[in-house]
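One chain is shown next in structure tokens, namely the form predicted alone.
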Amino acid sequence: MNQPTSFTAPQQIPSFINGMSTPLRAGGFDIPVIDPASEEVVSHLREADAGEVDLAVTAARKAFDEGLWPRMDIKDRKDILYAISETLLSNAEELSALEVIHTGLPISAVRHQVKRAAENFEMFAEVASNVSGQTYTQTKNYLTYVTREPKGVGALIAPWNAPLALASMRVATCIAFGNTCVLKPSEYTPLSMLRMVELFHEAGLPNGVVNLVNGRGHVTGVSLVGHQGIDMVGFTGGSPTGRSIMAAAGHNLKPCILELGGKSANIVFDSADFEQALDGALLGIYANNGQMCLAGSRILLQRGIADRFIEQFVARAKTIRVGHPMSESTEMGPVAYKKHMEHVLSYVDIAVQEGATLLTGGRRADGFDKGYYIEPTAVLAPNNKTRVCQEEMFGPFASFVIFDTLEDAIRIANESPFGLVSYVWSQNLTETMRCSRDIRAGVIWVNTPLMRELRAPFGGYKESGIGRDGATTSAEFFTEYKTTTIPIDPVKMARLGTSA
């Protein structure tokens, strides 16, 4: 199945600067964009180099320091922002089908996600309206109150797993507060990200709060971050990438916020409600293709239930509908690239070598002439502390640890470099609230797969991040306090100098 004809790619991806395309400049180099449904090349996006990353963080330092959107009265900014939102849903068909081209997301679910991104700018239009400041009486005769103020320039980097969803994400809780951004998302989902800068614009954002720049991370990454007209970091991708982040945005003392990856644990208990469970587990594993920071990766299963859950499982795994990702019936499509696909599949390998049993899938899905597809995968490892249950995979591959007790159940799902979230599926308040108060993660779902509260606080422990994205925790992140003290009476103060 093709692509929509009204919603071809455009054949040239360039940078997005001062509220308006910048010219494809002579020499420069053009990177593929590949279309992982049929490994067919349908753009090819124009590499920002130094100079071009200096124009877009010059355009957003001065919509920053000279512009109205930092100064603008906030019901005024609140309405824009709405108006993206607005704008947004009204060409989601448009963006489902350009993150289509460039994802192999399934169409079903990038709708969603075209909806979460309105959704973003929309709650943060409502945060930023509340932020509210405090003021101290406490000391004779003196008023000291506090104010918040936007940070400055956002250096954001978005992941190519879902663009949409999270480069929205990622804007909306910078420029809400009145700061501005240089957005630069993956080199592999260019397409869906310029249409959305352009369309933010024609909802009437003014020229220079958000633009974008799109490169290889080693070339555009490291000139944005480096640069020194930026005042924060926003990061959402890999562990080793935002390592490299941190540290170069730290050498410049700019702070960051980091959401990197993740090794989840999905426990499921012999009291669990069986049904739920396995479709929150097919669902945490293999839903938006496998490729989710938050993916319940390692499937702990009680003993009691394990030999059935493992084999109703595989069996539900095994009639996933792996489709063009067009086509309204498909449940799961291609990964995103063929450099992806091949890592993936290298831990089949890895896995059996390691002791572990392959239980469906582990090799690319039959009944495709192209395209980067591969079958659900599932492995029995031996023990928590193999490669395939310690290491990020991204991608349809669950793999299974037998657990006998609660205690047993924390302690494995602890033993991880990871902390980013937990699913927990239990009957028994207890064991929950075991779980809740024990395991090492940002986020306990109970009983539910995939839940995400936008106002609370959503981040992880250890490798999986710094920082949260949330209401109360982006507006901490993206404004700075200032501190005014003023006297009620007149200050008596020593006269230094003087003779009396």
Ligand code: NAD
The other form holds:
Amino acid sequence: MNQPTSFTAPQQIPSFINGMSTPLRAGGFDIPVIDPASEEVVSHLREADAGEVDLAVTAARKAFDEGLWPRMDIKDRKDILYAISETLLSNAEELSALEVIHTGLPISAVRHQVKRAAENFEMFAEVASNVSGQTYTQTKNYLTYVTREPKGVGALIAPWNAPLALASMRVATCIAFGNTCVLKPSEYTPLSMLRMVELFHEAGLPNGVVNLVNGRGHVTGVSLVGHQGIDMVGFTGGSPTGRSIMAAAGHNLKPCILELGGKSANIVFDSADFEQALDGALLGIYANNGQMCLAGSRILLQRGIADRFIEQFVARAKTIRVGHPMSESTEMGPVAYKKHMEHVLSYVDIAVQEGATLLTGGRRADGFDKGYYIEPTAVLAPNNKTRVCQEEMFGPFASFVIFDTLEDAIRIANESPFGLVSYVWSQNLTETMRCSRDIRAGVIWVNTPLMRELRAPFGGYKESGIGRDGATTSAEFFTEYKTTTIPIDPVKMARLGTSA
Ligand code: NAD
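Since the one above is the form predicted alone, can you give the form predicted in complex with nicotinamide-adenine-dinucleotide (NAD) too?
The complete assembly is shown below, putting the previous chain first.
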């Protein structure tokens, strides 16, 4: 329904190495790509085995060790990064259509994500052009200067929940500083990724700077992260995967930046602007089909407004337009794949067994013959220790908890293995300042949902990650410092071996 026929998925998704699609090997392993709205197989990806990963790393290595990209004048590198941004925008409809087909995300949301992908390249072009070093002159007769150099070849691994926005972020933060990379997207979402990498090259990116391999984590991902030819790992995905990636990278002494999962507290105080908080809470959990690392999935309500808030939240959740993701009016599409739908829905029984009250949803949505559509779901949990408050479900499933005091809110927000973001809705300065200071999360949003300031550090405390994306923080991770010391006058040295 409504799928633009001019942008159908290619039948086969190969790897893309050194500026071209790789020929498909006989006997290679194919993985079906399924449209979550129709449950139909729309394409197949050819899984890259260790040999193909080696080809990709070798191409990235050569482009780094011998190629122009790390040695290019920043003006020329910036021009290419800006050209990439423009090329993504001028192909936005095609990219959006491919993204909708494999993710099930509403087209209206995906259009924003294509813009965000383009913006990532512009922003990191500017950041890279402003990287500077240091000089030290305090030690007599010496000038010591510190330069920043690209670090090498990045192994970049991306998830399926917003492939264009997140994989482009990984790539832009890496290549803008002169690095090269191998990108492995999620095996669920290869369609827009291949087209994105082709477009980088149409925009003038030299061959070998960005290489693409497809496949499952335990095959392609493991081969990539464990390859001796890489210099660093940039990973966005789940916390359990982050744990094994860091262990593998650590074995080879490769540094990692890890952007992982969340179970973020969305705190609504009695003092909040009620309507703003309500709009923000609904967006915080049901936008992007509920599949956001930064979802406000634990909604903490102060007792004074709790009943009214729940009543109005539930009324609104029931009227969210669940529909085909290509329809302009759709607010929530299907979740990404069948097993994920079953995973999210399994928490309804878990919630009830733990003494929670099912407030709304909890089933596959009515009115669809096919597709992994779930009703927007919400439960009222008896306390924050329940699994529905502690585990990331990564779907359109809100868990409410009621609290009494500011201290309670902060304690409950911090009672989590995660610490990615926290939302605070309040008109009281002390409440907002105390939450900002005392909640252990990488980002605090006060009276606003989902506001990603790309220049500022983004990342998580605790099991939500290690390191931060952002202007200065990405420059820190993706460059090496080099210290050079030179004497002004010739130095007097002890002359070993001259005493005889
Ligand atoms: P996932 O961890 O299952 O997979 C992420 C990627 O890692 C995929 O490409 C997968 O193939 C690969 N992978 C899996 N095992 C691997 C291994 N052993 N070695 C190398 N690669 C491996 O995550 P997902 O289900 O694709 O995405 C959802 C998760 O991502 C959620 O937990 C979500 O919170 C998190 N996420 C975090 C952020 C952030 O910025 N913090 C953003 C988006 C999503």
